[in-house]
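Only one chain is included here, represented as structure tokens and corresponding to the form predicted alone.
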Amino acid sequence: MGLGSDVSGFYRLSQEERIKLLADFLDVKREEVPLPSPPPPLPLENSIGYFPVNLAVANYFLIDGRDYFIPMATEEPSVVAAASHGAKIARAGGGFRTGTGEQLMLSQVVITDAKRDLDVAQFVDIASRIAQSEMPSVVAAGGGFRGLDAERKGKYLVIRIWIDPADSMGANTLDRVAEALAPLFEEATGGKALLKILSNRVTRRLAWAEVEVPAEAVGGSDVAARIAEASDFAMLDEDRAVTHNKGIMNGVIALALATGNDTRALEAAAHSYAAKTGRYTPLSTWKFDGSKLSGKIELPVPVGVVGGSLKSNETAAFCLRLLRISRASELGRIMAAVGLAQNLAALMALVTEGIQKGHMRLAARTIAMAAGAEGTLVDLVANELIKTGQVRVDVAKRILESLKERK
């Protein structure tokens, strides 16, 4: 398979041309790519239909020496463009390098009116047996119970259960284990279980990504130095750090939505991790040594590639297939790289032309297509819209008619 994701002008292709290109990338027939057909209905209470979100792919991604097309579901075109731009810059330094550590999630049983503390050493073996029996598929995949601890917090006794959910996100598994263990802990402590549920604060299921590029890749030493300076400022200023991280999550959440993952859990975990020191800080940092710009990100990745809605959502399943992965840890590493690419592109825009100019270009293309422009006419109409400063459909229609009359 000689095709890579470094496809120049990918955004200029028609939708059908892009889908055929992805089929070639996967070495499958066009009919094996279930796009753009909608997924079958999901069992959602009070459902009245679908709220469509554009599904796109970011290209140019080279992660750990392997090419990727990144599926992204988002309403904002600049998100996909920024991810591709950041990835293209990263190629100048050999792409992204990524990794993960332990992959543990936390479940809690909160006991009230405990007469006795829990002797963890005495109960860890039986707790392990009960927990393992509640998650046979997770155990079969290499995950399972990984530990137990307890702590008094005011009038509450908080018992923490650590679980490796393998390739699932783990929410249902962790809740089920907590509920199964609660009677044991109630009897052992003489108290009553108030809560039995996972925590979305994720400190032991992390992924990281890093990249190093020559200054020329971002427009020279001055730009590289300003990117590093903007990163330093985010470390000092919480107002800026929040927006810095929101930009990172633009890409992470778009990938999560495309692969059928819980976007709310990712947001909660990421922002709580950013505040782990007691101050809210950026998830990524950038440094410039005079010749090379280097960036690194670390963030929690409570994601899965099995379970949830994936069995009934063929589009999400295809997006995972497009990534050519089989483990949740792989998806976590890719998410870290996407977040760092998004961050690089945003910082570069901020310290040079500003965010709004790039957004204007993308908005102009969108308006041009809404006005009926196709093929090469899209860019021609968009350019004229930007010149007029009136990025509106009615203006785009007039420009399009004028261009057609000249032909």
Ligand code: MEV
The other form holds:
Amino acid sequence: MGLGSDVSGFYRLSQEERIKLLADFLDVKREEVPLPSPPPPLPLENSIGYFPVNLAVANYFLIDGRDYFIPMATEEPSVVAAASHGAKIARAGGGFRTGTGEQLMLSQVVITDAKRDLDVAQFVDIASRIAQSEMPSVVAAGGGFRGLDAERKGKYLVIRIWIDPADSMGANTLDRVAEALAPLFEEATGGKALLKILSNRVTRRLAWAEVEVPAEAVGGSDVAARIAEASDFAMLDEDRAVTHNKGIMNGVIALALATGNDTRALEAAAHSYAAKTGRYTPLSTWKFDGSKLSGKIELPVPVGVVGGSLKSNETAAFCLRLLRISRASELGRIMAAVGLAQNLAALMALVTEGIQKGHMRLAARTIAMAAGAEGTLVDLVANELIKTGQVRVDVAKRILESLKERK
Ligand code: MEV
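Please give the corresponding structure for the form predicted together with the named molecule, as opposed to the form predicted alone shown earlier.
All chains and molecules follow, beginning with the one already shown.
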């Protein structure tokens, strides 16, 4: 067709026009493009639809004595089942205890060619006034400007602005404040602002969760000891630590996506926090004292319950309602508990039957349902599928028919 992607004004086309243009680009009919016509939930530039990801709820979560259904948006089938499994085990020990400390995010103004260092004490009041005036809703919610410091890094002068973004994630606020303060710092130092942006390294907005369960809850002392050993090994070995943390983030990110949060900011913050000592380490640790298995996690939680895409995303707003929370710090605490539950279930599977068997069971159930199995037939078909070693819809359909005939 000779049609390329250099379409000027693409963003001005209607969604349907964009889809037709893509169909032409691929030289196929509109009907062959599996994009639904209804407008997407968020009016994003160049939108052509939305990408379906399952939204599910994990259950059994008892966090600080309160019961939760955890909304999780994820494409990985085992994540929700694993989170529920971890939470069920944690429940045997009274559930998760969680907490947070200060909730500070960092913005940077990077100055080049500074003639003078910044006398922080002299400028903190005026900087605070300017910053506060840039974020009235954050200030009204109890957050705001919390401090300033400056440091020379080679030829750069880095000015750090600390902000409590209250119940928002804070990215927009932090960027706005950095931009508003940059002229003041330029004038004070005689230099030029190169960058004015938040840092995704989050060291002062952390949440923790811990749990203690009797060894029987994980299948006995042997399993509990092996979980603790797997945790020790992750501390020793960076290859393993990254995978250990990836498992934690399976849960954290699914909850973040369901609640309309910036998943990339969480990933960036979590992995940089894991490497805070200069060596990459696991975000959670497990210990076994001979009768009780105890686990603890601490991670950065740059998340919000207001602002960002939340205004226009009704599903995310519902997910927050389901959690019955109104503070960002509460979401952070729940995230820590979900990460720990996810990690417990993964380690338990890994040190016993391995991860594949569970995945296979879940895949078999999904295929059984896709073949039309319902109720008790789902497990019956899934078990037969696993026995045959051929987890396919056509095989599931045959098994389902023969089971129905036998009834
Ligand atoms: C898979 O998505 C996550 C795991 O690899 C996590 C882990 O190994 O701890 C199972």
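Throughout, rigid core stands for the largest set of C-alpha atoms superposing within 1.5 Å between the two forms. Residue numbers count along the first chain shown, from 1. Quick caveat: nothing in here was measured; it's all calculated off a predicted structure.
**Student:** After superposition on the rigid core, does the Cα atom of residue 22 shift by at least 2 Å between the two forms?
**Tutor:** Comparing forms between the two forms, the residue 22 CA shifts at least 2 Å.
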